[in-house]
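Encoded as structure tokens, the following chain is the form predicted on its own, with no partner shown.
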Amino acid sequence: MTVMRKPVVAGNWKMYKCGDEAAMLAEAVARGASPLSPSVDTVICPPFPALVRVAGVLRSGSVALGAQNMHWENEGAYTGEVAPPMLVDAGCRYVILGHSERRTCFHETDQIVNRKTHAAMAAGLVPIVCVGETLEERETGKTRKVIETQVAGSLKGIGTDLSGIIVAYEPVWAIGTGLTATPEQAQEVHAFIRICLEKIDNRAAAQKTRILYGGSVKPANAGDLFRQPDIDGGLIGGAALDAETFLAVVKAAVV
């Protein structure tokens, strides 16, 4: 039997916006986003300043707000660092961990990823956790040895909470270079990581768990990619940063 599963188009603004220009950004957002809302989840990620600036524009609830990051201690002497009780109190309802930028520039690893997946569910957020390869592992084969590690280590003890968690399959290799894997391709990722999160659970909850695809993905391309029976929506970045585009790719994810 088929699992439908409500589609997902994550918004992660990366180090861009604040301010008034955030503001605006996530006005035009839920305003265009609000009509889609029953048929698709759209979330956006601002900067930590502006968490609490674009949390007061979305309170119509059509979009919801997420952050990029946090440390896995609800508080302490971590100078820099953001706890999760302080991004629900901004608001927060979904968190990005483990993208593929915080795994290369601050070296984040599969441990790392796993307690803050662990602090996440814990503060009541969902952590939309973040797996792929380079395109020197895909090259050499590599590809399912590197998934299958990153899943089994960043969802290491959630057993039965699967169902409270979004996987993001995120080609490092086509992530602001302008190259996208192929629907083929993603969807043969996105199958595997599913098979990846039935050792962790069970089949039941593998197929309800929502698997995103993030990669260079355009309103030109979002259409094919997510029509894979696989893929159900997707982390966007580049395209997230104009309300126009951010939302056409919102449109296509629609069923």
Ligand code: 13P
Given for the second form:
Amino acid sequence: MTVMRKPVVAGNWKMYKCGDEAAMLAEAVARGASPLSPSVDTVICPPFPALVRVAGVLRSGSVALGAQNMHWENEGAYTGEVAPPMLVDAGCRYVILGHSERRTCFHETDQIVNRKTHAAMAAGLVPIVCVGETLEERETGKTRKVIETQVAGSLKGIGTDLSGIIVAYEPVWAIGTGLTATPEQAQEVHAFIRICLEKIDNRAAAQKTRILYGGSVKPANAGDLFRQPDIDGGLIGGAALDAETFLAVVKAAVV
Ligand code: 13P
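Could I have the structure of this protein in the form predicted together with the ligand, to go alongside the form predicted on its own above?
To see the whole picture, the full complex is given below, headed by that same chain.
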């Protein structure tokens, strides 16, 4: 039986856009995404200081708000950190966790990502859990091993809640480089991630879990990627910073 999974396209604004610029971009995305909302879930993830302002712009509900990171504790003496309930209070429904930039620049391990994933779910947020291999790992034939370790480690103990999460496959070598995995390369890893999910939970839950591709997605390549059977949308960096370009990617996810 084929399971229908509603596609998701999430824009990761990284450390770009604040103030009026953020509000204007969010407004334009919301306007364009509104007629597409029955067929695709659109999410935008601005930097922390822009969340509350953007939440106000997204009040109509056609586009959901997400954050790019969070701490796993609900409060405490953690200077510079942001807690899950604070994101909920700001209007977030999603949170990106374990992005490769967090893993590389801020030393986040699978264990940390796992704590954050549990905390996000406890707070009622949908975690978008990122995994992906480096170029060296791909070239030395370690892709599957790396992905399996990251998926199992990041989702340890999630059990039957699995369909409440989103996994994003972002090959590190494809992020911000203009190099995209071919649709076949991406599909192969997505299908493998689904097998890893089956091992964690069960086949039915793995079939329901949405797996996004990220890494130099743009309007020109989005359609071919999103048509692959195990690719359920995208996590978009650079192309999410311009409303017209991002909306073209969102449209490409409409089946
Ligand atoms: P680019 O789309 O800029 O390659 O970034 C991908 C990404 O890291 C999204 O999280």
